[in-house]
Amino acid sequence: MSETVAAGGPPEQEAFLQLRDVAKNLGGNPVLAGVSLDVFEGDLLGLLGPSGSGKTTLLNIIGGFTDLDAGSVRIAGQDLTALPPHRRDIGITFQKYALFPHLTVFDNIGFGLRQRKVAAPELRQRVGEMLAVLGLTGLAGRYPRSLSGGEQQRVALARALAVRPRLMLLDEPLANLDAALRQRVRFEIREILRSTGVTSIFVTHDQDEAFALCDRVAVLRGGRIQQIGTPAELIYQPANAFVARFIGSPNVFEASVQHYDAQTQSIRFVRDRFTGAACVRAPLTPGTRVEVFVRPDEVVIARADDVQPAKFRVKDWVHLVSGREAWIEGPITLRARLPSEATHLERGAAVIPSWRPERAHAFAIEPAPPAAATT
């Protein structure tokens, strides 16, 4: 299984932020290995990963405040690694905002527009259009400290815009604000993005925040880079078994192979004597242990009858704010979900599950890696 997958976008043009065989070492562990990654002119990128994946580390190797071990970062076909943070052009926003406290709203917008030397008239027409772009008009001479988090997180975003930055990167710029604000600023941080159209990364490890937003993720782990690919892909064709893990918090259970179709790609599985189809990636011998992952939306559930016995039993249901979740009890517990005027089941209920051979994933067991990769 190679570790970078191709970056999609049309293949004759050249990716305007280019990381290749990107490596760091901090404190004798290695935070980033190997990555390579594409972002085109104008995309807007998820960087999704767990915490301690290296997410903030890549940002600061990009943004020239880490040195990196091996590997280059290029912007439009410029090596990066010897021009000084402040001479690339990058806009940033930080996790936790970092506005200046002793600069007024407007003076932080202006910040970096003061630092090119840019005359006051201009200034001031140019802080006062990201005032208006962000709805932050009314609040130009206050300070950081007097600010709610959402309107902090839109200064500390129109602070880094205002330069016309050519590569935006957004460092969790959600994770602090509340449920619902956080739905809300999500939207208007993709519209932003859009219609000033900057290329921009945007780290976080919330997926549905991920998907919402952008055109394609890359799903980093343990300082690797496991797959790039559109929302869709990343939940239709997982590339391995941390990614099929890690979107959509899928069924899984440990099975072993009675037989592999290279026509269709899939296998049927047998676990006692439940037996399934799963989709694979690669060729499987019979009688490899693999495991299965299947999300419970595609988990469909029929009444048993008389010509299938029935293996399992509704145990339990879940209400979800989406509709009810149905654990059943068979060889395996599985979650399944029906929408909530979906027929009565009763507990106890016999059942049969099945889904989609397309929409469940297999994949061989390896034989436990060191511990640095066991998350």
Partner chain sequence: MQVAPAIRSSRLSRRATSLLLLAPTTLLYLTVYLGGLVMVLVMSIDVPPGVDSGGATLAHYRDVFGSAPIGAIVLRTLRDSLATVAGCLLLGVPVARYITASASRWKGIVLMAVLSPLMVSAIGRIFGWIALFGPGSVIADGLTALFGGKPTGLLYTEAAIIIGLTNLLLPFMVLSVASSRAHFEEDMSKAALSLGATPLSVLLQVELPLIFPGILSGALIVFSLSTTNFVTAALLGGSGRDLVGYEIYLDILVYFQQGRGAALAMLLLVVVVALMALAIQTGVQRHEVRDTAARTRGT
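Output the structure of the form predicted alone; the preceding block shows the form predicted in complex with the partner chain.
Partners and other molecules omitted; one chain follows.
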């Protein structure tokens, strides 16, 4: 039996979407291993993880496109496990948009309404509302081939929302857009979903998209939820080494525990005569080998002086949109994000890195299992 994790909502509120012990094997391999999850009405939840983590399979099970091997799916108290997709009242947008090329924008948006035999006056009204909400009014008579990628994406979203689903599923809908368009459209989608109030689940492998679009994000690995929380919780309070490594491209290095401080729940560590501090989730004894994670934007670099002899030197740096990122080498190799106006980090400069202990995280390195005996 897996532990149930909740996405938003007060503890006393009943979850709108409930997954219980959802399991799925493909080709004899477990893709989902007993996933339990609560999502509350109106939430925007992201499913984030590397390829093969099970996020798309989980989305397809919720939508009814993939059968589960064990467990259950309930929405608003209704068990959907045995219902086909067209009876689940769920909207979905795909990576490829799946627009009908022979239909106009108006008819694409109204397709689901016609399938539900909505009367013509109401159909025109609801399509008109979607055209207005998604900024497509002037494109109603156009065909998909004449639309930009961003416009096609909005038509696909309008078509899904026009039927007023009780749940929206979005499967990497921005993957085919260029970087600049993705940044703009992700905020448009968030505002649209917010304004309609529809509960939504968004699958992506892009952290920026998940954090920009979603209230909470569930991180998956190997068919299990590793952690669910707000973007800030995932960044500043990672549950384990996988989440710490996966979120935010941190610096990672091994070290040994020198001292554990129970009051601050932090450790002092040492690595080749370099000492530092990091927070931990459980007490660690001196000598324990740990992996330390610290994000580049948390590393502060000061110029070394005669009082503090340098153990590190600047190897190189590059300009980024948000400033400069420097590589420094010494007992460990670190990346540090710095403002563009920083002038004391020429290549070869002697420097001293530091960070706030609460913004670095250390996790004990689990010993490798013994090798299997051979005969």
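Residue numbers count along the first chain shown, from 1. For clarity, every value in this text was computed on a predicted model and none was experimentally measured. We call the rigid core the largest set of C-alpha positions that still match within 1.5 Å between the two forms.
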Align on the rigid core first; then say whether the Cα of residue 148 has moved by at least 2 Å between the two forms. yes
Once you line up the core, how about residue 196: does its CA shift reach 2 Å between the two forms? no
Quick check: residue 275 between the two forms - does its CA shift reach 2 Å or more after fitting the rigid core? no
